[in-house]
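The form predicted alone is given below as one chain in structure tokens.
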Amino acid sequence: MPMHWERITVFCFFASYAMALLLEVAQFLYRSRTIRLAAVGFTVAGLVAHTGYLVARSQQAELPPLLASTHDWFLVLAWLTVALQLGLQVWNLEFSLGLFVLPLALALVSASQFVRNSPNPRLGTLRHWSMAHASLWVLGIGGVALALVTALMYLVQHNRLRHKQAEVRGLHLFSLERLNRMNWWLIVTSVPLLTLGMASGLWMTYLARDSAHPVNLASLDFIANALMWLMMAMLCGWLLTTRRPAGKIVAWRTVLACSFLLAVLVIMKILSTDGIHSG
């Protein structure tokens, strides 16, 4: 039976996300694993619409999706958290990631709506070396929202442990130890796979000087870049030089620098008209 992917609309997954975070939610008053399994099974049910569509896009576009629009770039990246939650939670059904990741989805899968849904005029002969500005682009930033996800996880931890008080129902996370050690692994990983996502794009800009669509290095989205850019290799750098910094210290920044970095890539892709990723 063939499937039917251009059926699928946005709110098919956003609409199972959301339920499977109130499911989540509804740990808190009564844990059951059957409640987790629904709410693995409305994740599950979120992500193979969320593919479909993402196919049916890139069909219609005839290009992938990392480059079919600024829509489709964000909604990989959401559809990248979600998989990786999806992971874990086969791994060990009883951590509450569902609590930290969708939200985080969501969130993506909402500003996806309000950015550019055109294909960008300037692949052209640029096509390659497009997919990989994109792609590392899309990794580096999958790193940044993790870490962030990693970093609240931990705050929360960190503060139960200090009240010495027994863990809530429905909230099962990771050791400190483990936390801080994935939020330090994706940091250190993200801020390399952000600094070639920035050469390749710099790059990109120099070939197509004498194209018909020219980008300026002046517009204020390559400005946003460099300064995400640069708050992320400052963080970096600071866990690469500080010999075992205080783990709540390296949370809490590493929330403060994700979060204006998350923000400002969203408001930035939402009001700019000029870029390698606007069309």
The other form holds:
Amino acid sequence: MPMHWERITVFCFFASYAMALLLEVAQFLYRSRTIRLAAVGFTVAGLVAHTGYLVARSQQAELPPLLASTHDWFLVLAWLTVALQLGLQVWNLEFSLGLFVLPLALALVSASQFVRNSPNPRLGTLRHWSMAHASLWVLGIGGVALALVTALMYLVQHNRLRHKQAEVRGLHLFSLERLNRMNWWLIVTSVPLLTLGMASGLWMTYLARDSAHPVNLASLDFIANALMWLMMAMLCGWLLTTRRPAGKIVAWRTVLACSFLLAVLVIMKILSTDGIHSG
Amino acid sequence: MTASPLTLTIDSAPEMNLQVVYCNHQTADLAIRERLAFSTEETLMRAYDALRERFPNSEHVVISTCNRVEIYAAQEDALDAPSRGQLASFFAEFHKVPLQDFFSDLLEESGPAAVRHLFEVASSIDSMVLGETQIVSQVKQAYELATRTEANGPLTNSLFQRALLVSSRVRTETKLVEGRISIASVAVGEFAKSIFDRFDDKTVLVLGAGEMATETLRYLKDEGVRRIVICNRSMERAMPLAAEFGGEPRPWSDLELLLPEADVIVGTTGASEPVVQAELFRKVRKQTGAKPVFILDLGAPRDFAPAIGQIDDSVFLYDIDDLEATCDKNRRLRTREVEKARAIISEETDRFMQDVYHKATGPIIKRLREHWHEISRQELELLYRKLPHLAGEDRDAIERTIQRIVNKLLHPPLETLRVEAKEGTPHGLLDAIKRLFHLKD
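To complete the pair, please output the form predicted together with its partner chain; the form predicted alone was given just before.
After this comes the whole thing, all chains and molecules, with the earlier chain placed first.
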């Protein structure tokens, strides 16, 4: 089976996720367990193809997927979000998680098409540090992406409850209490990961100071990453120091901070040709 | 009841002898239904004895709930069928209620219409709350009690067993039971559970001790609520409710102390003006911060000033009108499913009637088949005596040929019977076959 993985294209899992999302949307018209199962089935199929694609790419580049290229790094991020969605979906099939997670996964897969497709030439002797740096960032950004999803769910659920409307057919969400708790934990765990990611990046910059490709800390890329980290650190600090913050305010601030972070990240990766992660 | 339903239809009954005489929430007021109800098992057993005495050749099953009183009767002979008047007299004499007080409220159905009626009752199409599930167990209990007292018989047995299957099919194939339609269930199921993840760490404060409070507490208790505080002006009324749900009765003077502790507040006081004003609740929110609070105002007039809902985004205030809108929406969704349920019931009624008619033709078919095979067996014996030299294989071949001939000859009349039985018991055809082939009962 693995020998055929090199034949898998990005389109294979993109189409599977898109089909799963379409079936999730179809639940608004006709709520059915069969449709939900079919949506989960397409998501699983997409995830299998996604895994196969990453494995094949990794074998070709002879590098772990996280280091193979920015393209692969984005796909690992998308893979993480879908895998977590499926994990939660298996626990309770009734929740409409796909409606929120799949658009994000599709956006990340789409974005992966517009970023660097070759390994970072700076890897060289810093391979282990690079691996730690990329892993910490991907987990941190994954947490941020999921915090954005839970915050959006919170706002939808809150809006329904404040307007005293019954649950919409096909849109079954977690309770506000749970969404708030999930959001809190995602932010509080993502920020240390991002901090460690930043620290490992700075350390690598120091180590590479005399190499053929030294990193310029005054580059736009570095400043943008530092700003993103700072924004999340401020959100995390506010969450930890405020006594019982209102759930809706937490959700709004999370949406703003996380969408800013993700948007900047994607834009920087697409535009950056000579940034800190390129040659 | 020892006779089988087969002899019932072949030999005597011109039609399927099944009747139901009933009154329900659509035909009779609660005052009448209460007087005609068989409220305890003991009363019902006495009723079965009385029915047996009056109509000894009839099977009976009685369904008695707060919304309906129904007597189903079935007999072998149409002449034994009790009329609506006779059953009305039975009601009057058993309950000592003047006949004229309720006679016009009693309805009667017979044959397929009676079958359809029971299927509709068991599927909760006929219920006051469309799609309620309690009726299924009530029908089941009625049938079980009739079985225990040997008041039922073969026809009512198959009828009630089929009714329970039909009810299950309607529930599975339609969305008749989906969506909550009572105020308390909507409040807890559609809203409270969307706010809170768990209830075992929440405090529920009930203001007043009305009936709605009891129903709401039942739902909350099912969700795992542990701490319940009943705050009422009359401690005498608060104490039984608190005892029923393992709660804590508190005097009305403690209200301001209790409000900040509560996560869920249920108002059912029935006071003429709001008992919790916005100003008081603003003070409460200053103490509690932005913790979510679910306020269920079931009072009419309202117990909470509407402005409370606007104090901050974590206050979720719902009054009866807010909840009633969701109940209505769910009811409308259920109503759309009624047509589907009726189609299933029609199909099942036809199928049940066909089964009954088929059973009626069974004995004739059996006797005809036995008669012809007996003739062939006798003829074969004569043949073997004349031809003793025939080997075992030859005899087997001859027997198989004869059987095939008999079966081929039987096929056209039996097929005609089967087709005719789809429309009803083919009494004329059965009679003709009996006479043509000298079949005795």
